[in-house]
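Below sits a lone chain in structure tokens, taken as the form predicted alone.
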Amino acid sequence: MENFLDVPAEHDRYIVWEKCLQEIRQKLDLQAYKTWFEPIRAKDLEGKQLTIEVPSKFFYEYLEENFVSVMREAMNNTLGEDSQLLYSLRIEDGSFGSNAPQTPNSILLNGNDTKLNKEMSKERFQELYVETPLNFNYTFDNFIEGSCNRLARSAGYAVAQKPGTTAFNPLMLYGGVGLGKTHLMQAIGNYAKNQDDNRKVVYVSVDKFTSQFVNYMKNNDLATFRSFYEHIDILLIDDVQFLGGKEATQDIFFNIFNHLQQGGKQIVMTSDCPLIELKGLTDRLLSRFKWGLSADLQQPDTETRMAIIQKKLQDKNIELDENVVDYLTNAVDSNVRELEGAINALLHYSVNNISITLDIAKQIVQNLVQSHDDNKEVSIDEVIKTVSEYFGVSVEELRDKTRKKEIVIARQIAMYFAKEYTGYSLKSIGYQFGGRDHSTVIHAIQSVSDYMAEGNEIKRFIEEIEKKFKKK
């Protein structure tokens, strides 16, 4: 073996690490090598102790979790059996200064290496599993296929049969409210779990994921949170549009996404809009989402609505007059959720031995439509005028650049209602409020949602203003 002690001190660490990389490169696929080893720099060499510089703590943890044996063998072959590898974390600007670690985290590659300290108790893992359950009522058997959802259903079934091995990874299911996205996604998880009970399948909404992330970060236990998600086989994540504007959540999700996909694990996501319309997401995250397949679910056509009604009645062993079935099929055409709501209301009558007539069906549908009309669209000018009158501020103040606290809160609430009650895009809403960027609108909507979750005075403001819109 070449004697590296004869190499000038300012160069020997680079040569030693390059020698290790030559071995590592031969044992990994090109993508894994480029992702996890090209960013590493040789920092220092003292005898048989090599220090390498890595971009982040997560990077170091991933190396230890996945490539420690390859690295140990390369170090042993290059510097000898008693060689040591130490890590130093790169600070943000890529240099080392007074804030850099004085003593790098060390991992001894001599057969007694200290693994990443996980401190992941079974109780903490179990807590996360309890928070991410599957609904076993959602199956492929009771998911009615039609022209409105055929591609999504076919792709979902393919993924369920061979998770992580198809070209549909990630699989993005998108469409409006109540069209069956969550049903189909959980059907994938239930089918895959039934095929292999050892599979770790997790369903979680973005809101729940964010809440978990904040909770574990607050308790200085992100290692458990990240490791939980990195060790599952199928991740089903609902409503990814709500990742918009949540930079820290996007960062951790990006790392988890990479880890799962590189490990051949399956990711299924839902969104209320196609990828091109997702707002407030980083380019690197959007690019990952585009790696797989996007499939939309549309409003159910007449045949699909009829099939849904007949399937529901068959499952409950209930018969309805043909004219009632025809009426429901044609009267409720907006989405599957509303259709099932109408059917469930009718079944309530049947269970109580009340004959379901066409008049009863019409009354139920009218109530359903009335409830839907409570959220009818209003103009953005109406929203701004209503909010300005409620808070006693002028329309101009809501639209200009003032940063007074009371104006900012009123403006955020106006943006929130503009998103709730109008068909305007985030960009268009921002334009109506003094030409603001869509990210400002996202921040406003999220801030109001957070206020409401806290149950403070702003929640009362929202409820009182909402009543004004419902009277219009």
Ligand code: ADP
Given for the second form:
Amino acid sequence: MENFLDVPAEHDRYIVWEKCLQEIRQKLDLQAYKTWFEPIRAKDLEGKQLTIEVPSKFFYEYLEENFVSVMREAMNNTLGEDSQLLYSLRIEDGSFGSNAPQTPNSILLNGNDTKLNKEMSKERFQELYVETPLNFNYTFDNFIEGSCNRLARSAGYAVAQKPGTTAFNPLMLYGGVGLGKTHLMQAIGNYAKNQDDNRKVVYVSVDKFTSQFVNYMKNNDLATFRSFYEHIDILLIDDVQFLGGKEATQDIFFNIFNHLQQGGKQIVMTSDCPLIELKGLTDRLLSRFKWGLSADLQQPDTETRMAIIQKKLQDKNIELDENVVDYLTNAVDSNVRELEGAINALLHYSVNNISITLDIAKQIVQNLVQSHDDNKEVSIDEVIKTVSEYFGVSVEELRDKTRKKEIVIARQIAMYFAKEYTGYSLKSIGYQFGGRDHSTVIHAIQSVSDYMAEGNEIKRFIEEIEKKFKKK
Ligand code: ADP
Ligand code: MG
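Next up, the form predicted in complex with this ligand. The previous block was the form predicted alone.
To see the whole picture, the full complex is given below, headed by that same chain.
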């Protein structure tokens, strides 16, 4: 990199880090800055890769947990978007700075580090492997095909037959809850594994992946974590919308993704929305996701619903009156999971030798559909739209940083419902509201709870909005 000012090249790292610090200082209160940033030393600069030295593992974790986005931004502004920040732990004898011997504990925030790609022992591999199993009940055979899922199913089947060698890499399956994403993704894994038992197939949800990542980081053993994921043949990663706002997880996933892709390994992902609607993902990750094929799963049409019901009844060797089957087909049209729930509830009765009349079926299904509705999952977009309509403010204003009082309250209420009704983390929610951090979301939720307790008109707003969600 070019030399700033008139100083010898080896001093560049101090200047780069000082520029970062200037930015960071403006964003934190003085005490936090003094505690967490003054003890850091710039250790090395190679191209766009800056290594900083921190006093302890705890220190590193605290920085990652609390200041990663501030640091990332400062790095981007100083060294550019593709810059990398590495940590190195201060060694125990207390020596600090450029003369300290290289510690073996370099930790990677992002970027490629060949040191981490070392072989791992069979036992360590096995440990993680048993933690990420397939569900053998999810197969292509029991996945009913219909016009709602035809593209996704055939792309999935192609991938299962020739993992890693089709143009569908990554394969992204997307669609609403209960439409068969997880089933189809695992069917791919099961099929490929049946063809060749030596294939290492891993199924993992983003939530689990994230918590594994955090644990391995805490134990200062990211090398094992990365090495494990880089040694598998088929990675099935479920619900990638939950990567939104998790920057460190995205960084490591980006590296794993590239490694697998380049090695001709297959990646299958699911998401509750199409790529363009994914929020809080870095551009570089999104651009990778666009390389393969996206296929959607839609709500099942009447014929598919009928076929699913008949298959289930056949599997359990149970017959139902035609008018009961008709009723079921039409009464539960939202998604396959609810349809299965209804079928199972009916089967429960027939196992107990009660013959199921249309009346009984109606009763059972109505109870079920109602209780489902009470805690139905809602998307963040729906939350924001509902709240914006209620208050007559625009969706953009709610998502933006405007500080107008009426907008601020509407926004806090929207954040509150986002936490209440969606599966998103505080961090992801903050991200979707103008890139705020999770403490803003906590504050919003706290404020809304306070309004509720005070019982003023805001309480009425909240109750009225709540009814709108319940009606959906
Ligand atoms: P998602 O991951 O999209 O939320 P799942 O894959 O968990 O949905 O599916 C919900 C339930 O519905 C599962 O029990 C699954 O086996 C079943 N299911 C979904 N689609 C189909 C289908 N086309 N044929 C048979 N069962 C299905
Ligand atoms: Mg799922």
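Residue numbers count along the first chain shown, from 1. Superpose the two forms; the largest set of C-alphas matching within 1.5 Å is the rigid core. Keep in mind the model is a prediction, meaning the values are calculated, not measured.
Spell out whether the Cα of G263 moves at least 2 Å between these two forms when the two forms are superposed on their rigid core. No, because once the rigid core is superposed, the C-alpha of G263 moves less than 2 Å between these two forms.
Using a rigid core alignment, state whether the CA of D221 is displaced by 2 Å or more between these two forms. No, the C-alpha position differs by under 2 Å between these two forms.
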